[in-house]
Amino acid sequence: MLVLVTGGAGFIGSHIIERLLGSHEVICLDNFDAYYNVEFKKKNIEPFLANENFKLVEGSILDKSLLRELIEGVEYIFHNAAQPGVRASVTDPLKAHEVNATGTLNILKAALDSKVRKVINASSSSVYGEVKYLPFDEKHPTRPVSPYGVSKLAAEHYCRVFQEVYGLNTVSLRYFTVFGPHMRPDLAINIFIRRALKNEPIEIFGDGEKTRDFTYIYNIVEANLLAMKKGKGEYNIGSGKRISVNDLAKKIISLTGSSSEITHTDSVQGDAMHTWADIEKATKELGYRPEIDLDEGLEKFLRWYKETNV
């Protein structure tokens, strides 16, 4: 079976690669966008090269005549490519439009074309912004608080559409606060072990009492394979618990043995100011548990990070 994961050389992508690699064939699209390092994304892949059924395809979303070609046999489609970053977005909100609507619009229009099977959409709880109760289900009203996650709503009203207007099997994954080995240098827990491990101070933008659902990757890999065999619409992948950024900070430092001192700095515009996934509907219908929780990840991730790193 030939499957597309777009975006498959980032930090979600290359790990749902590894996973199909065992029983299917599998083309990855990605541009390698120098938001970060494109030299992390490399190294993502590079155990995948000398596999017969991997192929590595350089592109971008936007390019229509290629999305056209390459989908061409597809079945199923992971669709991970986006450009990231909430605070990126305030600084280039035309940008995050560009890649995360148009391009999963790009998406969707060649997969309807060539018959794709379903496209499995790596959405965010970006999309929820504005709280109004809490945990977040599916239901909750949809007012997000930056570009990013408008661009975000804006894919999973495109998946929606094609489901219901064109009969294209489509499922949206809002995914919460990905962490795990590979995961993006500029993210919270990459920065905070980064720098408690050097006993450096661990910054926080605003009081730190904004709380977080933090997911260990390999919860989100097993959504997106639940995901390829049944559901459709939007669904929470998270872990249902969450925990304030200083606190997240306190652990790290507990588990680190570090002496980092926390400071904090001007809150940042686009943040939300919670989120956490109730989990229940992802339960019920695709059959989502998460199974390593954000205790249990750290320790992964920083096992992961003192080979590669330190």
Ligand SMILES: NC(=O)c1ccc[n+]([C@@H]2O[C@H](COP(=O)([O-])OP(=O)(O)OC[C@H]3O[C@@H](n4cnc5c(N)ncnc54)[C@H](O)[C@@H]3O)[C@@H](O)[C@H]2O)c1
Second form
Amino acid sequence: MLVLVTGGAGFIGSHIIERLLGSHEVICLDNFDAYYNVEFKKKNIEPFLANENFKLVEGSILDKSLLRELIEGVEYIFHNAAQPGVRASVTDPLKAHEVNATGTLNILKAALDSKVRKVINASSSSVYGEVKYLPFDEKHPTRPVSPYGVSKLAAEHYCRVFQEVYGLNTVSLRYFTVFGPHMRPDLAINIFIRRALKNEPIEIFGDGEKTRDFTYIYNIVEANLLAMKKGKGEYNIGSGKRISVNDLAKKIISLTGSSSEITHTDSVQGDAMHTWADIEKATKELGYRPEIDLDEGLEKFLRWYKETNV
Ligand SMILES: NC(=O)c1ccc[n+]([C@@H]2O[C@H](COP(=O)([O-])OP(=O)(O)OC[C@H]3O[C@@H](n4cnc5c(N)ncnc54)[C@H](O)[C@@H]3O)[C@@H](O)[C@H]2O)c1
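Having seen the form predicted alone, could you now give me the structure of the form predicted together with the named molecule?
Full complex below, order starting with the chain above.
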């Protein structure tokens, strides 16, 4: 079976490819955007290059004629290409919109025209934004607090409408802060571990009382595989637990035996106050169960980080 993974050279996309390659032919579409070090992305896909079931296409989801060509014969699309990062979207809201909203619309239109069986769309907890109650279930109002959140919400709505109006099977997985090997260098766990291992100060934006639901990458990949077979609409894919950024930093300091101090700086515009996933819907309808929790995930990530960086 032929599948397409967009953003396949990125953190999450490359993990999805690793799992799919055992039993599928995979096309990876990625434009190697320079949002962070492109060498990391090249390394992510390096192990797949010799696999005859893997095909790398360097190109953009904004290139409609390329998409038409590529999607011919594809049965499932794991759509992970995006301009990620809340802060990046505050600096450049047009790019976030173009890649995340228009790019997703291009994927859906091409998928519809070539009779793709299902599009599994990578969405985000950022669609919730303003907190009315916690944990967030899927009925919680969506009022994003960043251009990124708005662009991901627009993408979700396009997925829903393509299902309702045109009958294209779609599902949007709302990932909650994902971590693990190959994770993006701009994300907190990566920065904190990097600093802790050098005994450098760990700088937290704001007072550190923001809370996050951190989800280990293995759980995210499992959810994608489940969503190939079941589900439509939106699902929270988180750990179902939350921790404050202060407590996360303390945990990392203790795990690494570091002498780093915690410091605080101005909070960042567009950052949500809290994220916390109610995963009941995903558990009931997809059979999703986050097998690896924060502590086990941190140990795994630290082991990988030391093997590859220290
Ligand atoms: N990492 C997280 O914590 C997290 C949380 C919620 C949602 N998400 C979503 O998950 C998906 C994957 O995120 P990630 O953390 O792996 O980010 P990532 O930046 O590592 O991966 C995204 C990939 O998309 C590629 N890309 C960007 N613009 C493109 C374009 N125009 N055409 C083709 N490829 C393009 C990039 O080069 C990159 O390799 C994104 O949709 C993101 O919004 C991530």
